[in-house]
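What follows is a single chain, given as structure tokens, in the form predicted on its own.
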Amino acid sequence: MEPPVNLDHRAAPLRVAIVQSKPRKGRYEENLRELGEVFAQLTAAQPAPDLVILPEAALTGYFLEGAVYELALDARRFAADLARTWHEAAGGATVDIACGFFENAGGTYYNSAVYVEVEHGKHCVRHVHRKMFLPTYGVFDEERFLSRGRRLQTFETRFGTMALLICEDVWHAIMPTIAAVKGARVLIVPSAAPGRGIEEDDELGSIARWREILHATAAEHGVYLLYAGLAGFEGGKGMTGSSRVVGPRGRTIVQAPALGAHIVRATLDMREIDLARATLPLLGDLGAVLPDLLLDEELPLPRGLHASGH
């Protein structure tokens, strides 16, 4: 099914709601019911959002270890649960939902995020992204339990071209760069980031680092960056929330506190993307130089693959 054609998507405003969730670890059905209450709250405060975004592992908690095999779901089942929950809370209201979850794809397990379009009680899975960079250091142990994604793709929505990146994906600058080169105008980032380090102003170092990365990424590529952070504590590790909307000039428009469940709302002027890119045409410059970079014979390409492509 082709996405609906919207020739005015670059001019139409986009109403976004980021749901910074604080799930009960491992209690999927209970967390899903609570999400229904949040959906009802979102639609009660008009105008309702066009796009709702939730964090990484938003309905199960992040540090599951072996329990991930019991709680991981097929992407179609998870999307259907989201759509049903929205429909029960909001009736026939149209919405797009992006949410992180643990995926069981025929016995292979991923840390994934899904983008679902919901309209008149029906839904369509527009895209599933599987996290490519699985941290396995410090408090992290993802690659022990999960497989990594193999491809970064953009996808079309009624609001324009977007991409999903999950948490550490964004810490590797090549990921948002490739997404932007492929045409993404909005980057959605579900995340579960434990707090680490203390800065001089008593701010957690991990929060400061995330802010720096998100601001620099948005400004370099002229994109809106929608960051949904998990909140709460799991096994003594505190998630740092701090959900935020960053504009295409690299400035935070609105953000949530580090602690607790919150809803962050913003109305995005999509024309700002073109204005930001015209003012600072770094993405256009990259498009011109990238072919030379990719053909660099000194790049450590996989064995058997040469820059010539033969």
Contents of the next structure:
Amino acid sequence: MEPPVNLDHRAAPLRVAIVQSKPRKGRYEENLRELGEVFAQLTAAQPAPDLVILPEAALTGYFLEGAVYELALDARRFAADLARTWHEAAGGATVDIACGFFENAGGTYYNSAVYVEVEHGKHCVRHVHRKMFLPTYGVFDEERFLSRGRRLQTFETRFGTMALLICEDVWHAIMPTIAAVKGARVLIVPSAAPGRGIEEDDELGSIARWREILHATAAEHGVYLLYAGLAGFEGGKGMTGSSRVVGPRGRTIVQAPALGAHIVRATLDMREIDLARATLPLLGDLGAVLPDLLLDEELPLPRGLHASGH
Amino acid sequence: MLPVIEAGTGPFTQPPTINPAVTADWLVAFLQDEMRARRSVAKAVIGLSGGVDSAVTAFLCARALGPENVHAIRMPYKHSSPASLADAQLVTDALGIHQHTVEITGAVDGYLQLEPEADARRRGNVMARVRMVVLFDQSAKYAALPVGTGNKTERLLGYFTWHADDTPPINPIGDLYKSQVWELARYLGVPRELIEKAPSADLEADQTDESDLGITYARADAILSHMLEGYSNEQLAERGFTEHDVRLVRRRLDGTHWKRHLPTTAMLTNTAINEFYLRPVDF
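For the form predicted together with the partner chain instead of the form predicted on its own, what are the coordinates?
Next comes the full complex, and the chain you just saw is listed first.
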């Protein structure tokens, strides 16, 4: 099936709702039922959102250690669960949903996020992104249990080209850079960020760091950045929520508090992207220079026969 | 039910704001660099009208150069409001800067008696241009640099006399909308009377800027700030501005680009100044 590219997507507004979830650790079915109540709340307040975004590990909790193998799901099964839950709550309403989950891909396990389109009770998995940068230091231990994703792909939606980046993915500037160069106008970032750092004036240091990264990323590439942060404490580690929509000029449009479950809603004017890029044409500049940078022979990149030692 | 946090749309129709402390520090550094470092000029002359723009400029110059190096020139015409003179005096008194009063009636009327049919617009332009003659001559007298006082709103709306108000070689507030000038004025401690009164060019009795323009500064500033970011009239109307206001501002903006440029010169050679022969202003 061809992607449902809406040629008018640059003018159509995008109503987005970020669900800052606070799941019960490991209780997938229970969390899914609660998500159904949130979906019902979202559709009860018209206009209903076009796109619903949830955090990383939104329906299981993040720190699972070995239990990740018990809770990881096939992407198609997870997407079907999301679609069925929406359908039961909202009937035939059309929606796109992006949500983080632990994926079991035939015995290889990933920290993934799915983008699924739901319409009239049917659904279509538009994209699955597998987290490429797995934090394995300090409090984090992802790579002990999970495999790295190997590809960063953008994908077409009825609102234009998007990309999914999970948590640490977006801390590496080259990830949003490549997504933007490949055409992404909206970056969806499901995240689970344990809070730390109490030296700052008015917020945790890790929240301030996230804000700086998200603002700089959105402004550099002229993209909307939709950040869904997991909430709640997990074994003493408080997830910092702070879900937010950042506009293509690098400013937060709306933000949730750090603590507790919330819904964040915004209507995005997609024409803002073109205006921001006209004002600050960094992405256009990058497209011209990037090949020169990547062809630099001093870079430690595979170089075909030369690099393989022949 | 989860608490819902909705993105607001309010600020879009509000005039742009500033951090006045950061802005003031920046403009003081600008004045010091442009005058002392680049031009080796220690003194400023400012046409002090009694309005908030020239008051803010005087406050900034006093901070940057010291009050003893600032010469305020009041240039009343015989029909100028006495309140303007008094308000200018408040600024001088607050800062302890030099003040000189040069009546322009003789110079203006000396010319206009030859042109008795001149309407209010022509008469106003003559007054504005005579004031510039005086200001530049006073700057030579005091070995000082004339400092401009035009704000961004009037520059964008073309609400000034070309080659008059806009002639001083440096202008600290020309990139601040009127609403932002008011904000800066409050921060700098400009006397309240000047901030609260209706802005006026004081070229005619009971004249106010906002009645001349047909729109409030707050509304014009909000619209202009978005137009300069690239928003179309349709987008602005969608977001809460009236079509009347948007069209009014667009017409004034689009009709006055020429006033924000030097004279248009016919290009004849491949050494045409500012076309081929290019040097930055501070080179």
